[in-house]
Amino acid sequence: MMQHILTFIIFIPLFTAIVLGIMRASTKSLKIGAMFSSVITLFLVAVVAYNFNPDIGMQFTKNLPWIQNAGISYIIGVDYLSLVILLLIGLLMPPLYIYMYHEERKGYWYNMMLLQTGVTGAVLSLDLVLFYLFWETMLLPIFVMIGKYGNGMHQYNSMKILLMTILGSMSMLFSILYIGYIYFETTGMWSFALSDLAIIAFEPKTSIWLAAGFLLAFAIKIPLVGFHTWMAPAYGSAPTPAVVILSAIMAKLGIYGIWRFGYGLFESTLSYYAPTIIVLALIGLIYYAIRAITENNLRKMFAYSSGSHLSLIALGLFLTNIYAWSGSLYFIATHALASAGMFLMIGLTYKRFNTVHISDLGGIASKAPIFTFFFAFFALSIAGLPGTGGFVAELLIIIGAFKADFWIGVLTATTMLSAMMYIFWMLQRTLFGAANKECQYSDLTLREITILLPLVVLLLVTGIVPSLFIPLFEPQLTTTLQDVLFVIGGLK
C-alpha cells in the first residue's frame, strides 16, 4: 500500500471524473463524488505526513519504466520541499469543494479534479518529462475554466495565460530534450530521471541556456515583475475556485520548479541569474505593492498583493542562507493559506453583493460582523499580521535578507509596510463608511464558516507555534543549501 500511495493521491481524482464521465453520472453524483475523492487523498496526504521521516531525503519513491527506448520513467517521491505543497493541495481541495456545492455545470466538476491530478503530479514528479507532462495538465482545465465560466473579458484573458504558458513551457522542454540528449551522448543511454541527469557536468555557456529554458517557465508561473502581464486579467476574470489553486498552488510550483530542477541541475549556473533574479524581486515587491494600493477591483488587487509576496518568497530562495530558504519555504504554506482565504471572502463578496470594486461597498462592519471577522483576518493575514504564519516568514526572509546585504534588507522590510498601508486603506473603504443602500447585506452561513475556520486556525498554529514546524524541515533543508552552496564556490 505505502509504495503505491503517491500514485493514490495523484490519480483518484482523474480516475473519479473518468469514472463518472462514463456513466454520464448527474451533476448531484458529480458532487458527492469530487467531494469524495477529495476527503480520501486527503486522508492518504495525512498518511504520507505522519510516516515522513524529516532526517531523510526523497521517500515513498516508485520508478517504473514508461517509454523505455526514450529513457522516460514514472518516478515520483516525496521530500521536504515536495510534502509542504502535497499538504496544502490536499487542505485545500475539500473546502473549495464545499464552496463550489451549488454550482451545477458539470465541466466545473470535472476540471477542478483534472487540476488537482495536474498540480499534484507535477510536484511528485522526478523525472523531467513526466514533470513536463503533469505541468502541461495544470494548464488545459484554467484555460477552460477562464475561458468558459469566467467574467469579463474572459476569453481574451483565456488566451493571454495560455500563450504566455505555453512560450514558458516550450522553453522548458527544449531544455529538458537537450538535458536528455547530452545525457545520452555523454552515457550512451537515455534518461530523464532527475537523479541520473543531476550528475552531467554541461559546459558553462550550454548550461546558461539551459537554465534560462526553465527560468522562463518558472518567472511566467510565478510570476516575476516583467513575466506578469496575465496575472491581473486572470485573477480577475476567473472563477473563485481557479483564482484559489492560481494564488495557492499554482503559482508557488514555480518557486518549487525553482528549487527542485534550477538547484538540482544549474547550482552554479542560478549563482550567474541570481543578481538578476533579486533585481526584479526587488522590484517586484515594490512595483506590485503601488498597483495594489491603486486597484478598485479586489480579485485584481489581491493579485497584485501575491505578485509582491511571492517576489519575496523568490528572492528568499537566491539569497541562499538558511533564514531566508527556511522563510521562503515556510511562506509557500502561510501565503497559500491566507490568499485561498482571501480569495474565497472575495467570491463570498461578489455573492453577497454583485460585485468586487471597492468603490461600490461600505459599511460591512455595521452589518456583517462575523463577515468583517473573517475578511479582515485573511487580509491582515496576507500582509504579515503578527501571530499569524506570514509574520514568521517574511520576518525570516527579512533577516536573511540582512544576512545577505544591509541594502537588499532595508527594501525587503518595506513589503511589511507597504502591505499594511493599502490592506487597511481596502478595510477602511470596503468594511467601514457608508452602507451602499443597494448591497443586500448579509453575514455568513453555517457551511461558509465550516469552509473558513480551519484556514483561520492553521494560520494562527503557524503564527503562535512555528516550532512546531520548522525544525521538521529545517534539517534536510540545511542539507540541500549546504550542496548548493559547495557547488556554487564553498560554504558561507
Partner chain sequence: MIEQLILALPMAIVVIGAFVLMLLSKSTRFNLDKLNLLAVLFLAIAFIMQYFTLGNHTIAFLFPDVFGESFILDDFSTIFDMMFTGGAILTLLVNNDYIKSRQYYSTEYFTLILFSVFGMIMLSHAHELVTAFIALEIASLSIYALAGYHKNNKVSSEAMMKYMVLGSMSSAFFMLGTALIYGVVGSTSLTEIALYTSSHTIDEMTLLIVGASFIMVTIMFKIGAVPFHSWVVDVYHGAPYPVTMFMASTFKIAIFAIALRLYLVNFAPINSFWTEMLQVITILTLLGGSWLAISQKLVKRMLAGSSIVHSGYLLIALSSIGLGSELAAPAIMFYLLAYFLSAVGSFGILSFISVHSKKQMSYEDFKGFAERRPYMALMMSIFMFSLAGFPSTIGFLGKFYIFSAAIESGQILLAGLGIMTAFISVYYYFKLIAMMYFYPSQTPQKKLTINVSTVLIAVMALLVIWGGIGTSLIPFIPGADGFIDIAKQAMSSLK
Given for the second form:
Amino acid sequence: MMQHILTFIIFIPLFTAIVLGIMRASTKSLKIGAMFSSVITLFLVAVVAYNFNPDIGMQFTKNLPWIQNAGISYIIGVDYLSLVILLLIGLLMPPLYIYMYHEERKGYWYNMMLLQTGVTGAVLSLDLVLFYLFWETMLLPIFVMIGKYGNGMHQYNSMKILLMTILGSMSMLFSILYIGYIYFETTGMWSFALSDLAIIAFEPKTSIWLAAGFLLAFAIKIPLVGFHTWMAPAYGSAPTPAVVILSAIMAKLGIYGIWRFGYGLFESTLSYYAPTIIVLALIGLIYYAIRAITENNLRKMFAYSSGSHLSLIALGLFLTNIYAWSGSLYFIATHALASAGMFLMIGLTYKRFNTVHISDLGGIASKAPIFTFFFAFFALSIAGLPGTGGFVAELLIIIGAFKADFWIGVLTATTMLSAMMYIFWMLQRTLFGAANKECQYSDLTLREITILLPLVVLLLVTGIVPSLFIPLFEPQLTTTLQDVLFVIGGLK
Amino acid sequence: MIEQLILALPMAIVVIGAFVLMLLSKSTRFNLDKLNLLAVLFLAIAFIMQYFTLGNHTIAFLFPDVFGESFILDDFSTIFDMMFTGGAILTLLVNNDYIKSRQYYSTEYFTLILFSVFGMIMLSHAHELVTAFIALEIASLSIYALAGYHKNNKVSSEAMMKYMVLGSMSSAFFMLGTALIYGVVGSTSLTEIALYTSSHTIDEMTLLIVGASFIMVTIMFKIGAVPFHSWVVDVYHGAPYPVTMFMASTFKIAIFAIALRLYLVNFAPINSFWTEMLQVITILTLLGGSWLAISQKLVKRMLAGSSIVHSGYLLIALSSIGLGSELAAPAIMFYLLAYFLSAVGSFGILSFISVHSKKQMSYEDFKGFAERRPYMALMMSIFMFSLAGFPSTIGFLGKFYIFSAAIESGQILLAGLGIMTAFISVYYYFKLIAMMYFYPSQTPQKKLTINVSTVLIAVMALLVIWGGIGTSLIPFIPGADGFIDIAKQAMSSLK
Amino acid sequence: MLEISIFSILALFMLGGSIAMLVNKQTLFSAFGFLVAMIGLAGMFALLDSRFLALAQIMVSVGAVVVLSMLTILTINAKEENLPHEPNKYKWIAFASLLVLPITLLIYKSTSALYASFATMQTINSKVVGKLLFSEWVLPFEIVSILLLSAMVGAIVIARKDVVQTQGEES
Amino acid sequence: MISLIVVLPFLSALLMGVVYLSNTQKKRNTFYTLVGVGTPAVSAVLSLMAGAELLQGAQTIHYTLFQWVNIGEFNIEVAFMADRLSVVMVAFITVIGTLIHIYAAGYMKEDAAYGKFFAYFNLFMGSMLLLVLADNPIMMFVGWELVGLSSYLLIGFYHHDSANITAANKAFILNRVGDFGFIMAISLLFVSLEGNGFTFDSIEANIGLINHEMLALIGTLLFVGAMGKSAQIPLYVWLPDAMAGPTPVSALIHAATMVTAGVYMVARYSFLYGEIPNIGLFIASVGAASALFAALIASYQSDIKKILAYSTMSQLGYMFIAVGLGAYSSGIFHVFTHAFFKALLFMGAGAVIIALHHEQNIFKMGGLKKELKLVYITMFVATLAISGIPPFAGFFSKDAILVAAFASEHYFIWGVGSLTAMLTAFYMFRLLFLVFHAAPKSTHRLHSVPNSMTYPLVILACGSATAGFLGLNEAYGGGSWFNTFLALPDVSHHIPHATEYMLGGLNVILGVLGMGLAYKMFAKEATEVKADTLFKKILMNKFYIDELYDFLIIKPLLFTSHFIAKVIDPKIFDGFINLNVWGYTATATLFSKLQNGKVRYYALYILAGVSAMSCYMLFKLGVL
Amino acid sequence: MTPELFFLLSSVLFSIGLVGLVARRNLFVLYMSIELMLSSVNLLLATFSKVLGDASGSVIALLMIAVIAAEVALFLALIIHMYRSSRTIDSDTFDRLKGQIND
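Swap state to the form predicted in complex with the partner chain from the form predicted alone:
Every chain and every other molecule in the complex is listed next, the one we just looked at coming first.
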C-alpha cells in the first residue's frame, strides 16, 4: 500500500472521473463522487505527510518501467519540495468542491478532477517525460474551463494561455529530448529518469541552451516579466475554481520546476542565468504591483499580485541561500493559501454582486461584516501582514536577499510597500465607503464559511507558529542547498 | 510451393475480391450494405492471413523461379500490408453510413478501393522498379477515379482533374528515374541496384543519383512535400470523405513503403548526397504545411494542410536516416502508425458527421459540437491531441521519436523547427477543440448512436490513447512498447 | 550516314509535331502534331532495332491512343469560343522553357556522359520480347493487366452518365 | 506571567471578534465591556506586579512562549523580556490603556459596532504590548506592524465615510514606509551579526562585530521606522488625518502609546545608537524640526483634535531630541508624562465633542467652563502640564530634555526646543480659551457626558499633576528615581545647578509668555483665522506637504500604472507577440494565395521544384 | 551514329511535355503533354536497351505503352466528364478549390 500510495493520490481523481463518465453519472452523483475522491486523496496525502521522514530525500518512490523502448519510466516520489505542494493540493481541493457545490454543469467537475490529477502528477513525477506529460495534461482543463465557462473574451484568452504555455512546454520538450540524447550518447541507454540524468555533466555551452529551454517554460508559467501577457486576461476570464488552481498551484509549479529540474540538472548553469532572472524578478516584483494599482478588475488585480509575489519567490530561489530558499518554499505554501482564499472571495463577490469590478462595488462592510472580515483577511495576508504565513516567508526572503546583496535586499524589501499600494486602495473602494444601493448584499452562508475558515486558520497557524512546519522541510532543504552550493562553488 | 501460395494468398484475395465485386455490380440482389460487408470480408481474410505470416517468413522472395526477385516477402512489407488492409477495412466500415446516405455510390467504389489496396500491397512488396511503378499506377489510378467519385459535384471533379494531371506528371518522373537507373545498372531489380550502389562510389554514380532523385520527386509529390504539395489541400478537399480518409491515411503510408525500402536499402550509399536537398525540402514542407493549415477555414482543408506538416516530420526522420541515425527508421514506422490511427479517426469523425449534413464542415460548423455530440467531440479532441503531439497520445510518442532521431543525427535546427511547427499546429488543432467546446449549441443534443462507425472510431481513440500511455506491464496487452516493437521489427527485417 | 539522316528527319518530325502540339490553339491540330510525334517515335524505335516496340507503338499509341483522343476531340467538338483563351501562352511557354532547361540539361548531360556508343546487338523482335516477357518480366506483365482493368473500371465510373442527379450536393 | 500580559488582550480580541461576527445585530454591551475593559485591567495588574518584581532587584524577566522560526542561524522565539525599560512602558500603557478603555465604554456606548470596537481596541493593546515586551527585533517588528494594522482598523472605524478610510490608508501606508526602513534595518542587523543570536541581549553583546558604517546605516533605517510610527518629518502627514477615528482611539493610539513606539525603539536600541552619535544628532535635529514645525501648524488649526494631533507630533519631537542626544531616560520620561496629559487632553476634547454634538471646530465653541466644569478643570491641568508650567509633570520632563540639549552643547536644538515650548503654551492655551472662555457661539442644549467618561479624566489629571515628581532630579531636590530605575546608557553631561535653574526659569517664562499671548488674543473674543498672508496660508495648509506627496509619489505611481496598462503591456509585450503572430499569419495568407486553384500553376510549382533540384544536382554532381 | 542524339531528343521531348503541362490550359494538350513525357521515357528506354545490348529496356517500354494506354483511358474519360459538366476544357476555369475557401 505504502509504495503505491502516491500512485493512488495521482490517479484517484482521474479514475473517478473516468468511471463517472462511463457511467454517465448524474450531476448529483458526479458531485458526490468528486467530493469523495478529493476527501480520499486528502486522507492519503495526510498519511503521506504523517509518515514523511524529513531527514531523508525522496520517499515513497515507485519506479516502474513504462515505455522501455524509449527509456521512459514511471518514477514518482515525494520529498520536502513536492510534499509542500502535495499538501496544498490535497487541502485545497475539498474546499473548492464545496465552493462549487451549486455548480450544475458537469464539465466543471470533470475538468477539476482531471486538473487535480495533472497538477499532482506534475509535482510527483521524477521522470522528465512523465513530468512533461502531466505538465501538459494540467493545461487542458484550464484551457477548457476558461474557454467554456469563462467570461469576457474567454475564447481568445484561453487560446492565449494555451499557446503561450505550450510555447514554453515545447522548448522544454526540446531540452528534455536533448538531455535524453546526451545520456544516450554517454551511456548507450535511453533514460529520462531524473536520478539518472543528474549524474551527467553537460558541456557548459550545451547546458546553457538546455537550461534555457526549461527556464522558458517555467518563466512563462510563473510568469516573469515579459512572459506575462497571458496572465491577466486568463485570470480575468477564468471561472473561480480554475483561477484558484491557476494561482495557488499551477503558478507555483513553475517555481517547482526550476527547483526540481533546474537545480536538479544544471546547478551551475542556473548560476549563469541567476543575474538575469534576479533582475527580471525584481522588475516583476515592482512592475506588477504598480500595474495592479489602477486595475479595476479584482481578478486581474490579484493576478498581477500573484505575479508580483511569484517573482519574489523566484527571486528567493535564485539567491541560493538558506533563508531565501526556505522563504521561497514557505511562500509557495502560504501564498497558495492566501491567494486561494482571495480568489474564492472574489468568486463569492461575483456570486453576490455579479461583478468583479472595483468601481461597481463599495460599502460591503456595513452590510456584510463576515464577508468583509474574510475578504480583508485574505487581502491583508496577501499583503504579508504579520501573524499570517506570508509575513514569515517574506521576512525570510528579505533576509536572504540582504545576505546576498545590499541593493537586492533593498529592492526586495519594497515588497512591504508594493502589495500595500494596491490592496488598501482596493479595500477602500470595495468594502468601505457608501453602500451601492443596486447590489444585493448578503453575508456569507455557513457553507461558505466552512470553505474559508480552514484557510484562515491555516494562514494564522503558519504565521504564528511556523516552527510546526519548518522541520518538515528544513533538513533536506539544507542538504540540497549545500549540494547546489558545492557544485556552483566547485566550478568557480 | 503450397507455402508460397499461402504467402501470396492475401494479395490474391484482395484482387479476387475486386473481381468478384466487379462482377456483382450488376446484380440487384446485393445492396450497398452487403457489398460493403463482402468487401470487408475479403479484406479481413487478407488481414488475418497477413497477421499470421508476420514474423515467420522462411523465404525471401515469392516464386523466385517465376518472378525472379521482383516480389519480396518480409515483415516490413507485411506490416505495411496490414496497415493498408486495415485502413481499407476502416474506411469501408466507418463510412458505411456515409456511402448509404449518398446516392452516387455504386459497386465500383468497392472494386476501386480493393484495386488500390492491391496496388499498395504490390508496392510494398515490389522489389523491382517497374513493378513498383505499375503498382503505384494501379493504386493511383484507382484513387484518381475515387477522388472524382461524386461526379455531380464540380468540386469533386475538379479535385480528380488536378490530382490526375499532377499525379501523372509526377509518375512521369518516376518512370524517367526508372529508365535512367535501368540505363546505369542494366536492370531494374532492386537487388541489382543495391549491388551496384554498394560497389561504386558516389562520384561514379552520377546518372544513378539523377535517376534516383527523379524517383524521389515522385515520392515527395505523393506525400505532399513542399513544393510538390500544391495538389494536397485541394484534392483532399474535393474528394468525398471516405476517399479523403483513405488517401490521407492509407495511400500516404503506401508511398512510404516504397520510399523507405529504396531509401534505406537500395539507395543507402547515396543518401548522403540528398541530405541537403532533403533538409531544404523538409524545412519548406514544415513551414509551408503549417502556413497552409493555419489559414484554412474548412476542417478538411486544415487536416489536409496538416498532413503536409506530418509529411514534414517524416521527412525530418528521413534525412536523419541519411545522417546515420539509428532511431530514425523505426521512428518513421512508428510515426506512420500514429498518424494512421489519428488520421483515420479524425477523417472518420468528419465523414460520420457529414452523413447528415451535406455541406463541408468549417470551423464555425463545429460550434457547440460538444453539446450536440459529447462523445464524438471527446474522440475528436483525442485525435486532435494526437495530431498535435499532445502527450498521453500516440502522436506524442511519434513526435518524440522523430525529434529524438533528429537530435541524434545532429539536426538540431530541424528538430527545433519541427518543434516550432508542432507548436503552431497546436493552434489550428486546438482551434477546433475550442470551437467544439467553447460555444453553446443551437440544436439539442443528438442521441448517442452506437453502430459500426462509432464503435470503430471509439476503438481508434482508445488505441490512440493506449499507444501513447499504454504500458506493457499489463499482461497480454502490448502497450506503447508493443507499437514500437512492431516498428522496430519492421525495420530490422528490411536489412 | 543513312541512319543519321533518317534520325534527323524523324527527329525533325517529332520535334515539329510536339511543338505543334504545344502551341496550337485548335485541339485537333495539336492532336495531329502529337500523332506525328508518335509516328516519329515508332520510327525511332525501329531505328533502335526494337521492331516489336515500333510495332506496338504504331498499334497502340498511334492506332489506339491517338485515334481515340481524336475521336474524343471530335465527339466533344468544342467550339472556338469554348476553347481556352490563352493570351499569354507564349510568355508562359518561354518561362516554362527557362525552368525546364536545367532538367533537360541534366538528363542529356548525365546520360550522354555515360554512354558514347551503341552496343552491337540483335534486333529485338517479338521472340526475344516474348521470351523476356514470360520469364523476367512476368510479374509486371501480370499486374499491368490489373492496371488496365482498374483503369477501365475507373474510366467507366468517370465517364458514365449517372442516373442519379442530385445537384448542389457538396462534399 | 508576562506572556499573559500580551496574550490576554489578543485572546480577548479574538473572543470578541468571533462573538461580534456571530451576530452583528445583537447588542451585548455588558459582555463586551466586561471582557474589553477587563483584560487590559488584568494586564495592568500583571504588569504592575512585574514592575514590583523588578523593583525588588530582579534584573530582567525572560519568558519564552514557543519557538517561532528556526532556519539556519535564524533562530527566533516568541519570547518576552521585561526589563526596566519595557516594564515602565508596559505599566503606563496598561494603566492608561485601562483608563481609556473605561472612557471608551462611555464614549462608544451608543455605537452599533461596540463589540467590534473593543475587539480592535484589545487587538491594539496586545500588539502594543508585544512590541514593547518583545525579546527580539523580529517579534518587536511583528508588534510594530500589528500596531499599524489596528491603528488602520480603528482610524477607519467609521468606514461608511470614504474620507475616514482614506485617512486610515494614509496612516497605514506611511507606517508601512517606516516599516520598510525597519525591516531593512533588522535584516541588515541579522545579516551583519553573522548568526550570533538575535535577541536584544545577544545583539547588545555582539554589537562590536558590526562595522561603523553598517551601524550608522542600520541606525538610520531604524529611525526611518520610528519616523513613520512616531510621525516625524517627513512621514508625519498621517497623524492629523488619523483623528478621523473615534476619540478614545486618538487618545490611546495617537497620543499615549503607539506614536511613542518610535521613541521606545530608539531607547531599546540605545546600545546601538550609543555607538553612532552622528546619527543621534540627526535624530535630534529631525525631532527638533518636527517639534517646531508641528507647533507652528498647530497654532493655525481650528479643529480641536487636529491641534492636539500636531501637539502630539511636536511633543514627540522633544522626545526624539532627547533620545537622539543620548538622554534616553529623559526621552522615556517625557513619553511617560506626555501619556498622561495628552490622553487627558484628548479625552477632554472627546467629552467636549460629545457634549457639542460632534462639533470639532474650536471657533464654534466657547463658554463651556461652566457647563463642563470637571472637564474644564482637568483640561486646564493638562494644558498647564503640556505648557511646562511647574510643578506639573510636563515641566520636569521637558526641562530635562532642554537641559540635556543645552548640556550637550547643541544650542541650536536647544533654541528650537525653547521656542517650541513657548509656541506650545500659546496654541494650547489658545485652544483652552477658545473652548472654555470665549463667548458661546451656539445655543444648543449640551449633550450629557456619562460618568465613565469623566472619572478617568480625574485620575489622569492627578497623574498629570504629579507624575513629574517621579523624575525630579538633584537640582530640584529629587533623586532622579525614574532615570535610576530605567538604568539606560545615558550620555551624561554635568552642568551646574545654576544653569539648570536658569534654563528652567527661562522655560517657565517662555511658557507664561505664550499663555499671555494666547489670553490676549483669544480669551475674550476671537474670529477664525483667515489665510490672508502667505505665511498663514502655508501654515494653514500644513506646508503643502500632502500636496507635495501627491505630486511626487502618488501621481507618478498612478501615471506609471496607467502607462503600463495602456502602453507597455499591450503595446510592447503583447505588441511583440502580436507582431510575430501577425507576421506569421500574413506569411501564411500569402503562401495560401499561391494556392490559387489553377492546375497549371500547381504544375509550375512542381516544375520549379524539380528545376531547382536539377540545378543543384547539375552543380553538385559536376555534370556541367 | 551515337546514342547522344537520342538522349538529346528524348530529354527535349520530355521537356516539351513539361512545358506543355505548365504553359497550356487546354485539357487535351495537358493530356498529350503527359503522354509525350511518357513516350520520351520510352525512347530513352529503347536507347538504353540498344546501348546496353539488353532487350529488357524494350520490354519495359512495352509495358510502359500499356500503362500509357491505361492512363489514356482514364484521361479521356475525365476530359469527357469535365466537358460534359462544365462545357469547357479550359483547366483554368476549374479553380473553385483554392487557398482559403469559405463555403
